[in-house]
Structure formats: structure tokens, C-alpha cells
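The data below hold one chain only, encoded as C-alpha cells and taken in the form predicted alone.
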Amino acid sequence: MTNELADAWGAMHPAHCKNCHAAFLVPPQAGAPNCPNCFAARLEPMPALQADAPPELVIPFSVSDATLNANLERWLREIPFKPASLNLRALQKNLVRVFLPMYLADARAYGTWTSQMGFDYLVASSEERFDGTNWVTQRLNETRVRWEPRAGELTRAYENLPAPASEAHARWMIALGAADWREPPFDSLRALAFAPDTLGNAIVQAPDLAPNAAWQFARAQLERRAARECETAANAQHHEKFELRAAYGEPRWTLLLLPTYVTSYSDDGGKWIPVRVNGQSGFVNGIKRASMQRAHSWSIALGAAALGAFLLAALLGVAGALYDAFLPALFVLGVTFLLCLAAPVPLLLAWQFNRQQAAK
């Protein structure tokens, strides 16, 4: 890193992942965590980074501690039988700061636009029902979407249009509670002007995607805006088969840095599953695994039980026929009977559990 880049990044300084070949920028007090995109590796120093220019812009952490634990707790709260590294302390333990990349493009369109919009309008009907005494007529309103042809010019820039900084952009946002990946769950009016000190103790994933390699999916964003602003001009509510032709400004890229926290927890196999946390909302999202060996644990000691009362049962039962008394041996087989249905039910929940979460 140049002294320039230096100066403009602070003290923080570059490593990888040779798992999964992401790049990071971590501050010196980190050592050499765990590679927070696939936690397969751990971080290894590297000489520079291919891309290592700083951002314009950082949508700081907001989530507060309190909300932050109780978002934590409410996402474990379902888990059966949970692994022994998935605990709230844990967690926290875990927790490391992560900011990841995402450009914002600012661009501008000459062109012309078609599109059929829909209008809504009521059709009155009516509906004839019997109440049980009498035939009623019941008043009906239906809307309806007229469609017609719409076409016009447009000239107009567009600000702020997201568009992916790395590959895993996509399955990012979603973790982090996007409907839709196109629409980052983060309120990008909130960014602060970069500094290194807003960074905190935070590490940085660098960009692995081009400006350029962006704009694809900025003109999309673009055409998405465009297409709302033209069905509004015309007063429609709805629109379909939108096309623009048009021709596009050099568009001006920034670079913003989303803020996430990220946590683990290992499985019965010792593989470590990562947990995000949208740093601004408090969204909690990961994959979330029962153990089957404490589900295993639980029906072995359940069955253990249900021998243990079969046993003390039969000498209940000889005791019994001596004394003519079997109400105490009849009661023990009961419940021996009810252990022996308990059982099993540890091992079908934790594994119908984590085929429930499979299948999401």
C-alpha cells in the first residue's frame, strides 16, 4: 500500500482468504481472524490489494447493543436442541465488525420511452344471496385495469443508483433482509463522508467487481426508476413491457461501505456457520442447525430411563405377586411405556428441523 493510501486508510493493512479468495483490509489490533465471507480460513497478510482506493462514503453502525442481543436471542429462540457453541455468549464472542462494499452510480439518460400503463376503475355490479328468510341484492364494487398504449421522452439523471461492489453481492443483501437484492436493505441517506476513524475496529471487504463490470446492473436500477417516474407522469397505476431507448452520461461512481456484524457457531462436524446481522437495522439472518448429537444424547438417556422403569417395573411385579399388590408395578409400566414413545422424538424433531431448514 502507498504511503497516500496509507495515510488515507490509517493503520489497516491487506490479507485473504485462500479458501475463498476474497480480499480484506484489517485493522492491526485483529491479528489473523477468520476469513468472515467463508470461515473456512483464516486471513493471511498480503503485499497490496488490486483494488485499495478508499471509499467516498459509510453508512455507520447504528444498532444498539440491547437491540442488537435481544435480535440474537429472538433468532435462537426456535432452535431444538441447539449445537454447544450456539449460545447468546457465544455469539457475542464471535462477533467481529464487517463492512462490505457496494458502488452507487449517478448517470444520465437521453431517450425515449413506450410502455402500456394501467389504469384502476370500478365496474358497480350486484350479487343476489339468500340470508335464510329472504333473497338480498348486495351492492358490488370491482376495480379493474384498463390498459393502454403510452410512449414519450425522457432526460433526466439519476442519483444513487445501487449496484454490486463483489459477486456475492446478491446472496449479501438477502442475508441481510432485502425482499429484493436490487433494493440494499440500508438507508444510503444516512452515509457519512469517509474517514479512516469511522471505520472503528471494523474489517473492510474489498471490492472484487469493477465500476464498469457494475453497469449493467446500475442501467437496469435506472430503467426500474424511470419506468415508476413515467407511469406516475401519466397518472397510471400500473405499467407493463416498459422499453427505453436511450443513450447514457459517463456514469460517477462512488464507492459505499455497508455496515454488518458477523458472528459463528460450529455443528456436530466442527464446520463453522456464519450469522449476519444488518449493522443499521439489527436483521439477524444464518442457517440455523439443531445438533443431532444432543437430540442423540437426549433419546439415549430417555431410553436409559425407559429401561430402568421396565426393570424397576418387573420387581414391582414379583413384589406384587407375593403381596397380592400389582397397582404400583402396573403404574411404573406406564410409564415405561410412555419412555419408550418419548424416545425417539428428540431425533425426529432436531432432524425434521433441519430438513425444514434445508428445504428454505
Second form
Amino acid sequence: MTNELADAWGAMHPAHCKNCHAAFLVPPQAGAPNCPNCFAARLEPMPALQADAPPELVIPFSVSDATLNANLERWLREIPFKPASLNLRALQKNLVRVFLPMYLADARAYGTWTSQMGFDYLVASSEERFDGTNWVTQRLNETRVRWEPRAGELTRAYENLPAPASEAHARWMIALGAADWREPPFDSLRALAFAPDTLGNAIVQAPDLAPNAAWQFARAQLERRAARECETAANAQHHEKFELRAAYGEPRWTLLLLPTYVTSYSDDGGKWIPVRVNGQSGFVNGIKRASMQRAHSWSIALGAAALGAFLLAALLGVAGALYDAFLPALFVLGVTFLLCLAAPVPLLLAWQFNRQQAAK
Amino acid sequence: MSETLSPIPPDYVRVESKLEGITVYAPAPPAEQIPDARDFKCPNCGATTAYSPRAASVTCANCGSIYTLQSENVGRQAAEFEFTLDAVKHAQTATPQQLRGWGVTRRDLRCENCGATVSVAPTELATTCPFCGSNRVAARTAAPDAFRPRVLIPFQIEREACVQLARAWLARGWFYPSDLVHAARGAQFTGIYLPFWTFSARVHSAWRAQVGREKREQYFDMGEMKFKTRTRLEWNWEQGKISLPFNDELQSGTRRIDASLLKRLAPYHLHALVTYDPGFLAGWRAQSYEIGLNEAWDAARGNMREIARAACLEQIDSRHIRNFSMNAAFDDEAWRFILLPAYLATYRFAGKTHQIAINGQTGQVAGEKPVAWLKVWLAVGALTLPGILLASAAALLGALRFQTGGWFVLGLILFVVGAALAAALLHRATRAQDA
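Now that we've seen the form predicted alone, could you pull up the form predicted in complex with the partner chain?
And the full complex, kicking off with our chain again.
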């Protein structure tokens, strides 16, 4: 680590995961936490980071504890037969603050473009109603799209084009609430200038993608923005088949840190399953898993109760034969039947829930 | 970080951009070299040329030169237009002078041949100079591109054939005056392109009605103390859906010719539609529309919805229907303005003027034909009198104590049959007279 970097990161020390090879900067008080990226191994100290430059911007955590707890509780609510470690207290205990790296690129583009532009226009139509004697006409206006080719030249500057700084960026963005990983679910306008004390006791994931490698993503973002701008310039409302042939000025890169919470719970097999929370919006996401062991226990308990009820019904049947009173035996036999029906339900519910989650 | 810059396509022109730093180019609109008006003179001899149905080209009657027209057969594939708000608004707001104005506002077409200025109605698309006989065609009559003729069916029947067609038509049928056929001799046929609108649409209809179904049931008649069968109606709500396509429904764009006369000129075969070229109008009269798009569409829509109603009613397999209601949602509506060829003439017979029209594509003739009522009444008499006479004679002889009962009945039967035939004949003659 260079002196400049070391100054920038303050007292944080570099660490890495031997399973997923992600590198992090860990505050001294964090010890050797689980890897927030894969949760398959503990982070181990490493001599130095391969980072080029310290971050320039950081988006601060802005979710209050109350909101965070409420969101986690809401997330927990739907899970039947939760594993023992899946409860609010355990999730709070395992909660770790993590900053994720992302690049913002500023670039100028000079070139030509072609596209099919869609223009909305209104068409008069009608719907008529016959009530038995007269026709009543209702005039309607329908919006249709007329597609026309357009071309042009473009000389524009584009700022804050998001681009991944880590291999796991796309997976993280989807987990943190993005519909499209290329549109990060964070408001970068609320970013602050980086200072070591803005990190608090959070772990920072180090970038593992160089700006050159991230340029293709930034360029794709630039083309998407250019397509929208060309649509506006052409006074159109839709576009398709947009092609930009451009030269680009040398981009300027900014490293931005995105706030996330990471927590975890262990499933029946002891495997740690991560739960991620967007540190700006509070959006919670993670694989929900019902405990088949707990469901199994419930099923066994109900089966045992059914067996006991059956034995009781048999005893009452014998007694009924002696005293000519079969009604109690019949009643208990009915209860036995209901318990037999209910016994496999917990297992079925847990299995079905896990199956639905796997499909998601 | 650069790619080869591709140039803007050469046939594109710059248009307004709403953003700084971005220029926008669009395909240049097709350059149509349509002059406001065009004279048809033979480049070879300088004589006036005109479109000839026989040659299907513009020909010079003086030197025999033939000039092929730049047109293609597009048939029913001819471009159609949607009911965009612009088109509807234009059709609503155009002044009567612009669109109809027959005889109200006139415009001048200057004859390049003799220098005379000919004043024509704004709805006239072509004219012949009354001073030198030069043919002149106005190509632009309405502001929006869609409202000028873009397709037409050229004349395929020659003017010379009209008299023969009219004579054959006048000679047809026995209850017309015998010398009517000679009246065609004096008829002067004028070839004119008439304005029509074509409309296409799909109509989706859903209907609902109470339908009565006849049920036969047995009941016990207490009065007669026995079982009887009776029929009663059982009413149930029923519903159905239908989707009907309408393609190229013709609607007249002129008020000058009676709609029923135009109807009898049909059909026009639209597969013969060709793209507009002013040459087709050279030497012929042509009229622009007087009935606007919206008015014509209202009428066409009325026809379509009635056809849809009839189709809905056909779905109901019972004649007992009440509380019938339906809707008709129009979809994919499209229109075009076309010109169709017709010959118009009048002839005088017995001091009265009668109109006659000939379909310029098929030769179908329609018009007014005076009925020889003396012939008709003689025929009515010939049909009814035998029965009356036979029955009267039988009745008279019966009164004189002759056995004529059978003859009387035969006379009555003859009279009834004759009267029915006479009624049918009168009905036909009256319809022919009204037509």
C-alpha cells in the first residue's frame, strides 16, 4: 500500500477471502469477519492492496436503526418454519456495514448516430352502441406510433456514468434492489467527499476491476444516455435500433463507495446464507429458506399425537365393547384421522416454500 | 477509444433539433414534380393531346403519336390513410369554398396555348379551353397531400361505344316506348372522373338480447278432461360476438349525381386502380369531392354498423328477439380518395329530359327510362280480361239455368292468376319509372 493510500484508508488493514478472492479493508476492531461477498470463509490479512487510487466520493449510510429493524422484520415475516438462527436478534448481531466500490466516469463523445425514432400521433376512432332503437356514437382518440429513420451528429459531454469496480458488481446491484444492474439503486447526488472518518467501522471492498476494464460498461451507459438524448433532440417519444459511431475523449474516473449492510443466517446444513440491505434505501434482499428440520419435527410430533390418539381410540373401543358405549371411541378416532391428515402438512409447506424461493 | 465515423446518408436533410450538441437529419421528402396545372400538347406536332382508353396512353389525334404515362397498377394495395387528427381536423375546418363551393368560388386556369384565361369551379380538376380546345389539368386542388387524387381507374370504355351501349340499354324491355331507342342518337356523352372515397375497417361487435325459444309442452285440460299439447315461448338472455372486416367500401364524393344512379353503375373493379398521373385526365372532365371525408365516413360507418347488426341478428337462430342491444367498435380504419370513370349524358324524349350514365370501366348503363304506360295497361287488361269474361259469361248462362258452375270457377281462377301477374307487372313498371 502506498503512503497516499495508507493515509486515505486511515487505520484499516487489508484482508482477503481465500474462497472468492475478494479484497477488503477491515477496521481493526472488526477482527476476522466472514467474507461479506461469499460468506464461505473468514477474511484473512494480506500484505497490501492492488488499488490504484483512494476513493473520492462516498454515499453515507442513511437508514435509521428503526427503519432497518422494521424492514428486516417485514422480510422475516413470510418465512414458515424459520431456521433457529433466522430471527431479528441474530440478524442484528451478525449485521456488518460494507462499502462497495463503483466507478463514475465522465467522458466526451463526438460522432454520428442512426436510429429508428417513434413519434406518437393520435388517430380518431369510434365505438358505437345500439340500444334497440338508436345508435349512439362515442368518439375516441387512439395513440399510435409512427417509426421513421433519423440520423445525426453528436458532440456531448456525459458525466457520472456508472461502471462496475468489482466482478461481483452486477450481483450486488440486483441484490440491493436494482431492476437492471446497469442502473445502480443509489442516488449518487447525495455522495460526500471521501474522508477516512466517513467510513466509521465499516468494511470496504477494494476494487478488483481497473478503469480500463470498466470502460466498456461506462461506454454502454453513455450510449444509453445518448440514445435518450437523440430521441429528445429528434422530438420523438420512442427509439429503437440506435447505433452510435463515436470517438471518445479520455474519460475521467471517480471511485465511489456505496453503503450496504450485510448479515447472515445458517440453514439446516450450517451453510451461511447472506442477507443484504441497501444502506441508502433500506431495501432488504436475501434467499429465504424454511427449515426442513423444524418442519420435520412438527410432522413427527403430529404423527406421534396421531398414534397416541389411535391407541386411545382402541382402548376406548375395547371399553365400549364391555359397556356398550362406542361414541367416545368414535370421537377419538375422528381426531386421529384429522391428526393423520395434518402430520405431513408442515413438511409440504416448507418444501413448497423452499421450492418457490429456488425458482425466484 | 474511437471508431470510424459514418457519414450522414446523402438523401437525408437536416431538421430541427431540440438539444444543443446533437444535430438531426431525416430522409428528404420525395420530390414530386407536380405543377399546379399542365397543358397537354403534342411535342411532335403541337396539336392538343388527350388520354385514349384504346391506347391506354396519351395520344395525338393529329399525328398519331403515343405518349406512355408514368403510372403503375396498384389495385387494392394503393396507399391508404389513417384517420389522423390532422386529416379529420382539415376535413372539418376546410371552408365550403375550398372543398365544395361549386359555382361559388372559381379559379382561373390560364391556357398556355392561346393565352385565354378559363374560369373553372374549384372542384374541377381538368378542363378544355373553349377557345382553342387545349386540354389543361390542375394537379393540386387541396392543401394536404392525402386530399388530392393519388389513384384512379382510367377510362376503358371509349366515348364512341357509349351510344351503342345506350341504344342497347334503351332497347331492353318491352314496356318502354318503341321509338325510345332512337333517342340515344342525340345524346352527347361526357367522360368525367367522379370522386369517391374508399373506407376499410374492422368492426368488433358484441350483442346481447332476450331470445325466445318455442317449447312444446303437455297440459291437462280440465274442461275437456284430457291431455293436450301447447307451444310456449321460453325467454333467455343470450349473447355473442362477431368481427367483420370491411375492405374498400365505396362512398360517393359528389352531390351532382343521384346516389341511386351511382349505385346502379357499380361495381367498379378496384384491382384496376393505377397511380395518379395528370395524363389520365387530359381531354376528360374530372371533379374533386363535394362530400367531405367526415361526412362520407359517417355514411360509410352507418352502412358498416348496419351490416354488423344484421350479422349479429343472423347469429340468433330464433325469430323471437327482444331487448336487443349491441356495440360496434371500429378498428384499423383507413381511407383513400380515388377517381372513377363515368360517362354522363341526357337525352330528350317526348319533350322531357332524362339522365343516363355509363360506367367508364365496365360499360354498365344506368339511367332514367320513360315507361310506355299504354303498353303496360294493355298488358294488364290482357291478363285480367279473359278471367273476367269467362266468369261473367258462365254467371250469365247460369242465370239462364245452364250448368256452367265449372266454367265460372275456371274464370275466377284465370282472373286471380291474371290479376297477380298484372300486379307484378305494374310494380315492375312503377319501379322502372322511379329509377
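In this text, rigid core is short for the largest set of C-alphas that superpose within 1.5 Å between two forms. Everything numeric in this text was worked out from a predicted model, so none of it was measured. Positions refer to the first chain, counted from 1.
Taking 2 Å as the criterion, Q216 does not count as shifted between the two forms: its C-alpha moves by less than this amount when the rigid core is aligned. Put the two forms on the same core and the Cα of S126 is off by 2 Å or more between the two forms.
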